[in-house]
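The chain below stands alone and is given as structure tokens, in the form predicted on its own.
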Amino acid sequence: MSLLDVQGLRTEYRSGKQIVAAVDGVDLTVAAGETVGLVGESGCGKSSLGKTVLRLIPAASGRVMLDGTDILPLNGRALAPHRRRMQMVFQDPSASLNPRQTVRTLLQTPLKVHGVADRSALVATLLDRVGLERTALDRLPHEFSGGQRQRIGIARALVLRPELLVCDEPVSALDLSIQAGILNLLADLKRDFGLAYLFISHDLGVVRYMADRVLVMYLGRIVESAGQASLWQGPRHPYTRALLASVPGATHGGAPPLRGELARPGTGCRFRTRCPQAEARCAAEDPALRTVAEGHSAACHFA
């Protein structure tokens, strides 16, 4: 049984008089111990889909399984023992955290609501563990850097001991320089606690060295899915080859960079507007998530 199963799930916003579906009837599965790589460019709905999972936002419709429970259907005390065992490290840590309270009060309030004693331990052991002075304690987030701020938001997602992390872009908003210090932490985490985590990045290098299998998502629905190395030797969707050949030294083929904005066709496959080789059949048939190769999936005619 896989630690997170999510099955059909929907996320909708309203825009103006129109629904639109920010998460389009999404599966995935992040087995215990497992980062999973969600990927693909702004606005395609992977941060929705990060937030539904956590519930954060409202789904529309769909399941998110925690370990064989399905916590949408739950509220207030039914589902906090749920939300101790996933936990969020948002993209920008400055927004994140409270500018008002201190480094401690920031740590600690997880604990007291969920009931946890030894508070003031458990907080000083893991500050050390995240690179970060027991002297932080008492300041506020205004005086650290950003990574430093990242740590801090790292150790808050991690006081509860949960079994799954989702990491929103959790490097995108730090200068380059610190972006490997703050990853070899999470990758050194995720070793030490035997973490889960779905990994959201349009970085496809900071997914390449952090995840274990790949989800390449387009406008709502997830349209490759892969082993890390099987994604990067032999991308099956256009759209994945065209974000991969956009990498720095990457060797796809030739493969033509992404043309024209995210658009929402009518009918057919949703990539087609951009798409080298749309052909009549792309704009009648909306391709379904198919197996094209073991542990290889894509939603492509061509495929």
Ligand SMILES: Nc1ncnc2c1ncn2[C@@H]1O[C@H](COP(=O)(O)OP(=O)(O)OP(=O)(O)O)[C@@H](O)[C@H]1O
Second form
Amino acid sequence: MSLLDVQGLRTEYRSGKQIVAAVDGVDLTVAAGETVGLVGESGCGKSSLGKTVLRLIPAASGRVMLDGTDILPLNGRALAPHRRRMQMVFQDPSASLNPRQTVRTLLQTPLKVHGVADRSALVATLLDRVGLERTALDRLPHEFSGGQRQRIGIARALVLRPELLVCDEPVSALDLSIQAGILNLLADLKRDFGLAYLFISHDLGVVRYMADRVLVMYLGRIVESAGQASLWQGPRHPYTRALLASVPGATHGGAPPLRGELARPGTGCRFRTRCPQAEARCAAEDPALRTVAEGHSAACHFA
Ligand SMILES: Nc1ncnc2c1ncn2[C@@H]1O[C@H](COP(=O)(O)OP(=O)(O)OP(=O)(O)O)[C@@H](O)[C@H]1O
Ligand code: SF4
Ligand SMILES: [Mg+2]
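Now show the form predicted together with this ligand, given that the preceding structure was the form predicted on its own.
Time for the whole complex; same chain goes first.
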């Protein structure tokens, strides 16, 4: 059984009279200790998916199974023990850190809420582990650099010893020179704590470095899923090929880079308005995600 098993997940936003499904029937699994990358261009629904899994925003339908228990129907006390097993690392840690709380308070509060003893010792150890000095404890978030602030955000996500972290673009707001340090830290923490990651990024290079398996998302759906080597050596979906066309050293079968903008056609394949291989069938039939090789699936009639 997978640690996380998401089935048929749907997340809707209402704008005026219109309902838009930002997540539109997503299935995915993350095994204990595994890093699953989630890629796709801006607006395809990556953050909405991550937040729905963590119950930060409501699901319209579907299941989020954590170790076999569907957590979507749970609330309050019934949800609490499941919720602490999954945490989020945000792109902009400032937005998730109360600016008036010292690092000590920020890190100790979740422990207090969950009735954990020995809080000072736990927090001090964790601070070392993410590469911050003890003197950080009495300082406020704004007194740190962007990279240090992300280390605080990571420490906060880890304080309750979760098994899964959803990392949503954790380095994309940071200077290039700082990014590698944070990625290495996440890789070390994964090994030390046996963590699993759902690692969201629009940067394919970052995902290539971090992920064991990669999911490619387009307009609310997973359109390709593969182990990282088979995705980079043999992408099967035209959208993935177009994304990889801009990555040095990746195989993309001569596909041109992505053209046009996200637009949702009313029928058929949702990528057809931008697909260089689209045929009549693509307008009539919506392709399902199907297995194309061992451990590799794609949602294209011709994959
Ligand atoms: N609170 C909201 N209300 C209405 N629509 C929203 C809301 N949040 C997101 N959306 C819409 O849902 C879609 C998916 O957005 P989401 O933020 O999940 O994408 P994303 O893949 O994370 O993009 P990015 O790479 O820019 O972070 C977009 O069309 C977006 O405009
Ligand atoms: S089903 Fe058709 S439009 Fe969709 S990705 Fe495949 S070839 Fe392109
Ligand atoms: Mg996002």
